[in-house]
Amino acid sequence: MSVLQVLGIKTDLIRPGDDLVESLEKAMSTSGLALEDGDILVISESTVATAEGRVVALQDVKPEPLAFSMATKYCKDPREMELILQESDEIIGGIPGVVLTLREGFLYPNAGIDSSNAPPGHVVLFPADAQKSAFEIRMRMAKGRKIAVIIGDSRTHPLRLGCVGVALACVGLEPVEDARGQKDLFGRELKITRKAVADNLVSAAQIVMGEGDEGIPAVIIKGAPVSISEANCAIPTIAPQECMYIGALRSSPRPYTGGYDDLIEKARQAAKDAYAPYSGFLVGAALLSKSGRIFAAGNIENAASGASICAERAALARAIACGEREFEAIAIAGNAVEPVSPCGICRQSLIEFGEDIVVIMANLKGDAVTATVADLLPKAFTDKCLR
């Protein structure tokens, strides 16, 4: 059995615009290190991003109003919050100081933006295309040898202190090994096990690379029990609803991060025309069909309360009467302290036309959160139940 070795490559400080491969090769030559067949080169993502010029001076960032609002909520610098919004696909939520985001199928704190190991007043973004960077580094450094390259970062696990490694990109080996069908110690067949090979290798590398001023942005792993190949596969992900963490926790509304501002404004305007002489609770809804048409309406109260109709169903009725059956989103706005959420009957009415309809819940002063209809009405009674 081969012995696993993790050998650090100590380099000079990597700066924006530096040729990372040249810096690594120079440091390896100085230390007497060389790549051989079967070796795995692990490089920190911040080093790759820095060399690629993904370093941003916060003084050059101009926050939009949404960034100011969310920065207050999560105790962040508005300029950093603006970058988080730009770099992420979705804001899941957060706690003071940390915003949990989705980016290209991965879950990242603060969209991966890092102020550590960045010059004062600057932050480092993720590499623009980590998989492409890993491929190019391997092409230049292999020189005919069978090696793999992994670009890695560190992460925390839910409810655990401390960081472990995670691979952002991997070239030259399969990042995940499917162990299903293998037997355990008692001969039972494994049903769901997949080995996160690339992540585990990054974790081993992190012990040597460290998180502070070690000055070791890369390591060579020798003797790893993995097969080197020509694989150039993106790190596999799973859909958020299939993740046991996100799937279990995601039913809560998430912060609104833009995309439906016009729809929200039409809902606010509709609220002004609502008929609510008994409660004074004015609500407007604007429903966007997949054909691009918008149907807006306010709530209609009645002295016989059972005859009242909510704004959401009033807008839906207008759309159905015009022949629409497929909808993308609905914005709801009302004169309430908190963003207005649809009632149970409205949720049931909306889910009839699709579980993935985006619901933007707002108030008249500008607060907003978002969720899908399925988030708001889990285990709904739909046509699937009738089948």
Ligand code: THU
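Residue numbers count along the first chain shown, from 1. Because the structure is predicted, anything quoted here is derived from the model rather than measured. If you superpose the two forms and keep the largest set of C-alpha atoms that fall within 1.5 Å, you have the rigid core. What changes on going to the form predicted in complex with tetrahydrodeoxyuridine (THU):
- The rigid-core alignment places the CA of residue 273 2 Å or more apart between the two forms.
- Put the two forms on the same core and the Cα of residue 87 is off by less than 2 Å between the two forms.
- Once the rigid core is used as the reference frame, the Cα position of residue 74 differs between the two forms by less than 2 Å.
Go ahead and give the structure of the form predicted in complex with tetrahydrodeoxyuridine (THU), now that the form predicted on its own is out.
Below: the lone chain, stripped of partners and molecules.
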């Protein structure tokens, strides 16, 4: 049985322009550490980037107008925002203080631009080409030995507190092991399991490296049950549309899982009283006010088609006429193959009374999906735009 060892390499402060390999080798010999066949050297990305001179003084950055407007939106320093725009391929979105970016298929907070472990008034960018850096470090440090080099960073997982390790570049071992085809405890074939070997090794390294002033920018991992090879390929990624998190978080309607059965039933009943002789498409809507009252109506068509009114707006008109202004949810039902989705005008009418109103879209077969009005009408024109 192999024993896994994670040995920290404590160095002096690495500065821009330093020869990282020399610094590491000096620190290793001081502490009696040596690389052997099978070893894996894990180095933090900020150290590699710093040595490569990827440190920027914020006072030298001149933000463009786009950076100013996005900085306001995401509560960031405009100079940092300018660097984020320069360093990323795409901005996915953000929350105050953090912008989620894509660069060469990797998700990074703030395009990986970090002020921690950077001198005051400076930020550290990512290594320009981490794979190339890992390759060169390995070439110089291997000296005929079979070793792997990983450049590591840290990330949070969705909804989890705390960082885990993630590999940005990996040379000398396969970063992702395909476990498909192997058997589980019950003899069933594993269908989707792949092991993020390189990420796991970075996590192990981070237990020793820390994230702050420990002064341990690299570790040697000995005894890891992985095979060292000549592998030198980019860390594999998956397309955003195939990613469970990105896919699920796009604000499309979600399956309805209960809570408004009575409201849906009232909408179905209201469809029976719809006046729709022209389309024959009977729709019912039931609107639940925050005071607990339900206002239901069907669509009301007209020989002059523009004078027709949808069920949702008919229900809304009833509620407003009764003095209600605050709403919790609206159910919509009709005899359709797919759950009935409110039209654009109805989305606009509903958002006037709240972005968070829950919309339950149903048909008569029992299918239902749900979303908020804001999900259905992103970037809506509301009273806020008039201010």
